[in-house]
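Next up is one chain by itself, shown in structure tokens, the form predicted on its own.
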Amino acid sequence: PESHVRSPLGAENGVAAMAACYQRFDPAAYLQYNYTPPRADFERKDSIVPWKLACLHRAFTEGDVSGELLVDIGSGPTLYQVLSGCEVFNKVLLTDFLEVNRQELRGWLQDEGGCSLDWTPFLQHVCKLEGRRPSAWTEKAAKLRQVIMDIVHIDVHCPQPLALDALPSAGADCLVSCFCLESVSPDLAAFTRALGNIGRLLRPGGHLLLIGALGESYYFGGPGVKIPVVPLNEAQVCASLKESGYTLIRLEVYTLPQDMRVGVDDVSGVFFVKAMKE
């Protein structure tokens, strides 16, 4: 089966080889290319963003998503993911491996202007999916802020992909990832070990809620700094997750029109995917 093809590094080689790309990580430009109009333009219905924030909120809100802790699983530099998250979850724990992109997050958290990106539009959009006013975003930053209880190194390729006093015993309520895994693992399977390792850390009966690029083979982690993806179908998405441990409760799929695909990668569509930890 195609889960068992060897990546051309070797597996133990291939995290190790994808942990070194990753030091040439810069956390401004990623954001700037994705993050940013067209990827990021909330005035059209098929820009990717306002599609993820939809997916997210519908999921948040359908009402079975639900206790007190959520765990951002590699938030990179980013906080769209648990916007609509803080409304239900009373603790929410973001993760990555890198300082610099923990740094980036930090920088917001602290509130004195040391970020690279201003979320305010996006603030403002999911204000808007949740029918207030877009001016009520001042109140929810202030929600997100205050609900943030750390933000913490982790790494999704160890069977404890956090430290030992990171979460309760009885684990996190709810996952969220966006564009992690296939983005750090050298090949299929390491991409499923790595959903399992996530799984370790959600008490059964608890949600993840997963979104990741169709298609992608690389992208652009700054200038010059090209870094490799496990190119995923969906069949390869169900798949996995039926492996790990997972019952598949929806799977939503975007197409990137023509205008979206602006060369920081070559990824030709996204996935959500709404699940349950058996």
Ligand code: SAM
Second form
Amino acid sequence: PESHVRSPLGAENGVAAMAACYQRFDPAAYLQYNYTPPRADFERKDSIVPWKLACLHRAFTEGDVSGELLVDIGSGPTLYQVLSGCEVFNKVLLTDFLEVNRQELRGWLQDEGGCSLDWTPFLQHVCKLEGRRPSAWTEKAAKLRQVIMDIVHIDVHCPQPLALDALPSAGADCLVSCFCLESVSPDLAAFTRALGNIGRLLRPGGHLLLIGALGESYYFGGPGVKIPVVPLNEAQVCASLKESGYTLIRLEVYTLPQDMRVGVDDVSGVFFVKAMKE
Ligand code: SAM
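Mind sharing the form predicted in complex with the named molecule? What's above is the form predicted on its own.
What follows is the whole complex; the chain from before opens it.
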């Protein structure tokens, strides 16, 4: 298959075109589109963000995911994806391709105001999932600030996506990645190669928790910033994982209710994968 080829003809062009699209990415707008109601409505069981948080909570509390270091691949300007993992891992590394996103995350880390989004309801919701009182959110925020070791540059299209000294030589114990690979890859082959590239950051036997869009061909990264996405189905996700050296443990699928289709993308569903590196 094409994805076994190291540098297929034209692959560099596709990747460069994607990088160009991201130059106009607007963290505040992206947060507004995807991390406010109806997509982040904690009063609704069928809202997309509570679904993602429940999947992550379950994955991190089943007991098989453990170790020292959790790496979030393509964090963007968001923190929800590490709110469960920060209770299990002593070290969390956040990563993104864009300085504007790393800056947004640093703003939260330094806690000096100026954040584009208030993460309090997210923190409160995950506390509830953990059986804690909602007011424990301040402790969770402190815990997260304590375990985040750094916020660094990543490029999932590079065979070595992080700087050499970013990780211990043994690799990470767990990777989490949400809506990154399919929304930065020009085609399915690039998506599969990116899965293989990030897999090199993970120790054998380590876990991958992957959340992504199904059937999506574009999303808006800001006003007028239309970013192409590789439309994926479940079978393609499973095949790419297998081809990139992962064993699937669980795949869950969420179908977007009609009123969650708010015109910021054409996503039809979301997948959650728990997998292990062979
Ligand atoms: N993880 C966040 C979330 O769940 O909402 C953000 C996902 S956003 C759709 C895609 C992210 O991929 C953006 O933050 C973007 O900066 C980042 N990105 C773009 N090109 C990338 C690349 N080559 N390697 C890694 N990340 C990249």
